[in-house]
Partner chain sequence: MATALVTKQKRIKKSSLAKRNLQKLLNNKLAVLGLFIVVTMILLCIAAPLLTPYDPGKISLFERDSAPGGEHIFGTDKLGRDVFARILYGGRISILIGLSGALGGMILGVVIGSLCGFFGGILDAIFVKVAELVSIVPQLLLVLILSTIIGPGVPNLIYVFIFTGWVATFRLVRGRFFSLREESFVEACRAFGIGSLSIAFKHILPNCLGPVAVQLTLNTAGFILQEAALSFLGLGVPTGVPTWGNIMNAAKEIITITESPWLWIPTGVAIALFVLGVNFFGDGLRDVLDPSQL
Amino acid sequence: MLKYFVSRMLMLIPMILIISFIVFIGLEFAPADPLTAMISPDQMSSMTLEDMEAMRESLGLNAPMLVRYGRWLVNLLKGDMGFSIVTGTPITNIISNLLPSTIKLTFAALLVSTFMGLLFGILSAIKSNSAIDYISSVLGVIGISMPEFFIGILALLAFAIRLRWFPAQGRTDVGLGAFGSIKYLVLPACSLGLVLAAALMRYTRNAMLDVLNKDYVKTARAKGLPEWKVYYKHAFRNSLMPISVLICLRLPMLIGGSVVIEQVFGYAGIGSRLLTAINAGDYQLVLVIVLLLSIVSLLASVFIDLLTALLDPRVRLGGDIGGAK
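Throw up the structure of that chain alone, the form predicted alone, no partners.
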């Protein structure tokens, strides 16, 4: 397992390099002066054109593209991401301030979707062809069909504006405890997680029903095992691997969906800052955030492979599904 883990992590290196090169090319074609991404706007306002040209030469901006890419990559590895063209704030500070809130929102949505999806999916499988199953199937189709922003708008109208149970906009941790700040997270997390919950519910139901028709489940029932043990030990545990892969596979989609949800709820995170940077033409910040989100998606993909290998040894051993002859 350790050898498989190391090999998968080593494969990330060329992928990240390729992504960083594509991001750098995007920066090259962006209609912005690369010098503005390296010095603060305050310093630039006191410089003449001759000073800027001399600095451009001293910084190597007139060097070939591959040379400049190498320097940019080294600075990026050192944590020097440059400055925001609009605000003059170091991008490192922007990322460090906003990334934790997006991570909190994403994992809260993942917890909500996992709990709701597994709960209703298992109930639908156990009570197959019952009223619970039919209602869950209808809700699942509705949840999959509606985009996150529409669910967010409905949540705002119902629970924030009409019922006033939760705040409609904003995010704050200042002066509030852990439970006090949760109220700003409930509506965005639920709106973002409902789509995944609907898909997970349908997938869990189908996986459970498929396992319940297996011969070893029928044998377990014939031995007189309690129904709860049959459902948990034989049905749910044997359908856990594809369900776990689906949950991890949706993690990058949750990160992408947070871009829209953060904008709907005015939630200060990486997603809303990305849209603001795009509208303002802050290309350096846009490309750094895109690179960061791409790396997170790669890490999620590797985590899926590792989880699959952990649950199924044939993956990491390169075994044949049909078994050895």
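Numbering follows the first chain given and starts at 1. Just so we're clear, the structure is a prediction, and the values are computed from it rather than from any experiment. The term rigid core refers to the maximal set of C-alpha atoms that superpose within 1.5 Å between the two forms. First, how it differs from the form predicted in complex with its partner chain.
Shown in the overlay between the two forms, fitted on the rigid core, is a CA shift at Gly70 of 2 Å or greater. Once the rigid core is overlaid between the two forms, Val296 counts among the residues whose Cα shifts by 2 Å or more.
Of the two rigid parts of this chain, the smaller turns against the larger by 8 degrees between the two forms, per C-alpha superposition.
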The other form holds:
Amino acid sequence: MLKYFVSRMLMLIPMILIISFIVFIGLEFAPADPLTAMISPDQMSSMTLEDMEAMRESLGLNAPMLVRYGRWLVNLLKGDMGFSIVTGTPITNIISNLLPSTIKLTFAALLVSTFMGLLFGILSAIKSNSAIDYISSVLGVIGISMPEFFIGILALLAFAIRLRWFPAQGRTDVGLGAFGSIKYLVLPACSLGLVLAAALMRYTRNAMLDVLNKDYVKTARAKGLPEWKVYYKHAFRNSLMPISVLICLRLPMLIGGSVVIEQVFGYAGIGSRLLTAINAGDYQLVLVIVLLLSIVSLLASVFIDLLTALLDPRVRLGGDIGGAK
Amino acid sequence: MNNQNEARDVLLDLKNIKKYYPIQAGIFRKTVGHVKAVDDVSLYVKKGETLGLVGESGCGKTTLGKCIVRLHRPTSGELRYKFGNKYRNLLSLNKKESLDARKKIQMVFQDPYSSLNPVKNIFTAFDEPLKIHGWSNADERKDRIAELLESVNLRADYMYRYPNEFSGGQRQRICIARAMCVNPELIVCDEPVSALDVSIQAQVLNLMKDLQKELGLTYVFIAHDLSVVEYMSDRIAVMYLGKVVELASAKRLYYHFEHPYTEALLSAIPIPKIGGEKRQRIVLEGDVPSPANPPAGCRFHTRCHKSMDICKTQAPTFRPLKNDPDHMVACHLADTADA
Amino acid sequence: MATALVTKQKRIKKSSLAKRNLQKLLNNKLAVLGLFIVVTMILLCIAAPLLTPYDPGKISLFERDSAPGGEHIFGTDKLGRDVFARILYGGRISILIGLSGALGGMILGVVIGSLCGFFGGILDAIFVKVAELVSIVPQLLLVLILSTIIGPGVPNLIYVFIFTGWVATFRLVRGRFFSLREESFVEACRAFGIGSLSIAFKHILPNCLGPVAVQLTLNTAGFILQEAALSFLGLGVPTGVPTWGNIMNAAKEIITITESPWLWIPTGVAIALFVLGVNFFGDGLRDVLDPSQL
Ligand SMILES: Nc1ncnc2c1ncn2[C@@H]1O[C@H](COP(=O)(O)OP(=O)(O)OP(=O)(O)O)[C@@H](O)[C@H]1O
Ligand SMILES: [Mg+2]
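Requested next: the structure of the form predicted in complex with its partner chain (the form predicted alone having been shown above).
Below, the chain from earlier opens the complete complex, with every other chain and molecule after it.
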């Protein structure tokens, strides 16, 4: 188990390196002077052209790309992410203000969708061909067919603007207590989670039905095991692996979707900041956010992987898991 | 040497064939050992005969068979095959000769269910090999396919059907017909009936015998079931853990076996009592050792009921018996008994 | 005699597998419904000039923001452009982007997947890593990085989709190849001396096409949704080009959401309906091609 954990963690390092390299290349291509992103604007305003050239030299901006990449990476690790070209604020500040609310949003959406997806997926597998199966199948297909932002806008119109149950514009949750911020979270998290929930439900249903048709489940039934035990111990446990693989595959989409949903609800997270940055041509900020979100999605999928591993006795006991990849 | 082969009318001569599969481990796929699936096998197959190959599961029969049809490249050794009147090593042919040799040696596989491509109808399955091997006329090919299907007692119009429309026995007959479509001389039959119902096994076996007689085919017939092999073969080679331990004519092996392993295999099949003597049942104990790490000395000594001290340290050589040079054994007991 | 018989039978049985599957597909009500929706919508978009007299790009300042009814079925937008015309013409581009992205991704995935699955080795190891990388970065962000590098535009968006869309097909084809290449029918081919590439593409690949087709529907649906999301954010196709996402772009403002629902509801429904059709069809296809029933 420990070995699996460590190897999974070690595999992250090259991944992160490669992603950051790609992002760095993106930065290189961006039509902006890297110097403006590296020093604070106050300092910049008091400089002449010669000063700037000297500065460039001393900051090593004329060095070969790989060297600059290495330096950039080291700076990132030290928490020095440079400055936003447009507002002049240190990127570190922006991130530390906004990233937590985005993580909160995606995590809430993940919880909502996992709960709903598993619940309805399992129900419709157990009661397959019943009304509940039929209804959730239809809703499931509709769910995966709707654009996230369309669901979001409809929810916004219905529950925030018409019914006024929730605030229409969740501009910020900074400074609010845990309870106060929840009302800003409900609509975005539900809209974001709905699509994943629909996909998960369909998948769980199929995976469960698959397992329920296997011989060992029939044997368990024949032995007279109570139905719920058959469902939990045999069917659910064994469908867990493919389900978690699906969640991992879908996770990046969830994080991508958060950008859209934040925009719809005016939710103050890193996603809507990303959009402002793009529109303002604030490349340094854009790419740092992209990098961070990618890393978040990477970490989250490793986390889910490990969680499943903990629940799966084959892995827990140190066996080889071919199915995980 | 060649003269001896000529005299015996040898079609295929295996010389010290070895096939080791590397065992790889770790992220860098380092080779940490070898599965010695076939370890130094020397055999010959006479023209027109059936050479049976028996042994427990995992002893390397399929691997040896696939080396013969060159689906696997042996790790070392020579495969000498008689082309016209010249013997050539199959492992050192050029491209054109190699294709020609493929026409001469074909194979029927163990599992009739995976032997036919599920998305191709029978016609297509036959058509492409025919095309490659020089049947350029489409009508001739179709006639040929019809003829082949009829020769295995199937209707010619089955050729436009898909594999899932056939039973296991029918599929295996189709596979036999497919192997024969390029007019091979030698067919390696890898447990062709072991996946079939007992009731149709005999039907398929008889068909194969008839075809052999009619077309003068040579078979290498693999099975783990001695009674099936005995029925089919002229000579039988008994394999254990990648090595041939005994080789004799089918009739002789049945009553004058020398190797304790053969004895154990034979004792497991019921035979009609001849001469009143009842054969004692020998139960092999323990598992087959891993072919990656075979026991030192005689490979069978861990399970042998006649094992002696010398067996643990010294591997017996595969040698002819004194009184019958066509009967070969690798056992210390056999050699000493006859010495 | 045999030949005569055979020739007679040939006409009847030649394409029985494809025919049988088609028959099964046509018996699947949802699949037929899906196909009907998709085909109808595509035809409507193609026939746009016959269905509406308006030019989707023509700005008419006298008719700004007018509600549905009268001359404009779905009303007009902030610049007085006919929404119905924009949905029809926009559909052309949205569907084009979705379909060609998915098709391109499929071809790339099939080719790379077949080669990796058949030959394995270093090539395979490299592509597995690349695929993992591409799938772990949120696609939306990947599109962002790529469009900073290659710039916006319809063709570029298609390239980006191809670049991100091959992964699923690749995984699928590679996995099927890994199991199929051990099958005896492949060895039978090799025993006849049939070449490796021919075995990979002519013998093994046809066994993967069912799941690949299902994946194609999934990707088409996914890309249409993504184009919509990207353009909604203003990051996809340049705003001048009408696409479903670009039409929805107006709904970023609360005032539009509440006061001019005709601007975004019909478009949203059009997207959802088309994607729904594609998904229905894909589901039906999956049922028909279920290998256990083959
Ligand atoms: N491709 C391979 N890679 C590694 N090891 C292999 C491979 N193929 C076979 N082996 C090993 O080689 C040994 C011999 O296998 P082989 O298939 O030849 O046995 P067999 O006698 O045909 O058995 P059976 O009667 O079950 O068909 C076995 O231990 C098997 O595990
Ligand atoms: Mg075998």
